[in-house]
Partner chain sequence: MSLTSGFRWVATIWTLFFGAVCVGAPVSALFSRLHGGTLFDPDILSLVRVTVTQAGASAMIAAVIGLPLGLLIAAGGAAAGARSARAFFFNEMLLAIPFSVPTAVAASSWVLILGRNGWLARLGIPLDWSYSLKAVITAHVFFNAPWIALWVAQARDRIPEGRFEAALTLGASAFSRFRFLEWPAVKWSFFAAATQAFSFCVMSFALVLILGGGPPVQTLETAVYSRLRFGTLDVGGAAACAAWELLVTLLPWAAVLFFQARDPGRGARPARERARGVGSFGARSWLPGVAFFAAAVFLLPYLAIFPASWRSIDIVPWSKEVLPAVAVSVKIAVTSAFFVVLTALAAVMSLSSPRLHPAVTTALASLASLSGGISALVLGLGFWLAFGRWVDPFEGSFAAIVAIQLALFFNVAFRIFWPLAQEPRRNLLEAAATLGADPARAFFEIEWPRWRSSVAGAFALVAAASIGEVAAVSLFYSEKLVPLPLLIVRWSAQYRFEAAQSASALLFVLSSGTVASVFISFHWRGARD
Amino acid sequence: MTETLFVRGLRKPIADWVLTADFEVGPGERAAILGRSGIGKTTLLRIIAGLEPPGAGSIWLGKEDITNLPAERRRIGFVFQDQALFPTMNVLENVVFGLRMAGVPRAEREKTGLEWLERVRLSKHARARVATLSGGEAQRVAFARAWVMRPRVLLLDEPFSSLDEEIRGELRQILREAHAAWPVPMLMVSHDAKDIDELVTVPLRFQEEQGGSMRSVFRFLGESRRS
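Structure block, one chain, which must be in the form predicted in complex with the partner chain:
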């Protein structure tokens, strides 16, 4: 069921940079992308998710080339930096949206949705409007929404950036548990060394091209595999 994510020979001009990437993330592995603002970290996630076309190169899931597959058919979970919860739906409706799109019957998807809300400790907010949620709660809804459709890959864009330390710890715990239950390749953009130390397993190589010279921007992050 779980496959390796391959990013092969990606070259994408962003403003006056060229983002290049060539890496893979295996099942159950957690990888992080570091780097200063505006360097294309989010763009890389968006390319993998199918929200933006790659300039050159290809994206593979196992033996399937998904480079030209539309986003809605990739089944790649994405946790957005601003959560992007749907304001016109309540918490549960947000969580089960992916199941609804996949045609899962109402009773079944609500059952699954409630299970996930239980897991992210939000069951009592199931019918709440998303506007009433706190930052940490909203982030947990976003996690649950991405997880619930059993994605083939999970992408997280600075998921903890605006939260305080205590809540981060809690969310990391939730994330670890969830990932253990559904061990797909996971790729995270982060600023926080804590995220890196705990999660990073895969060496990534990103380069910018400027005036013809190539230099490394992202640091290599060790090679130990924990999961």
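Bear in mind that the values here come from a model prediction, so they are computed numbers and not experimental data. Numbering follows the first chain given and starts at 1. Heads up, when I say rigid core I mean the largest set of C-alphas that superpose within 1.5 Å between the two forms. Compared with the form predicted alone:
The Cα position of Met89 differs by 2 Å or more between the two forms after fitting on the rigid core. Taking the rigid core as fixed, one finds a CA shift for Ala128 of 2 Å or more between the two forms.
Would you mind giving the form predicted alone, to go alongside the form predicted in complex with the partner chain above?
For this one, just the chain is written down, with no partner chains and no other molecules.
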């Protein structure tokens, strides 16, 4: 059962300004924050994931307040910009690493891992070393590794930034298909307007107040979901 992600009254001092956020992302929605570097997009993802504390405010998943839960108990998938794959493991071993750490039996975790590699169109590379993969293939491994843990939310930090436009287009389609199979709230950071046009159903608004003292992320009340 999927749940809505709520970010309520978040307030995080960063250097000489303050990041504030107040929005929600529902089940099956793909939200994104589009903006220039240095305005707090990645910081916001890290706060939601539990990798950084908020200065104030709360984060909820459905009816559960997860603000003070440690990252490992939140069940939030995080796809990093550099993939962070383990070079000494093959593709399948990378994908199922979290399941292995959770004590899932080998046969079960490999079956689940192969299912997700099929969804990201990479099953034929299951036993390949990650060093032999292209940039786009490595990113698909990172997608499968996040999905295989059955996350309650998926966060993506500029997942296409190092790829050319043809590969980006293919990965957007793969991500849409994978999300349809596990439609949890998804939130991504991007500098690319095409990501918003082709992938995102909820573009979150970013507002910088006069003087640059506060930068706020919010969702307009009643904003309709894009198709």
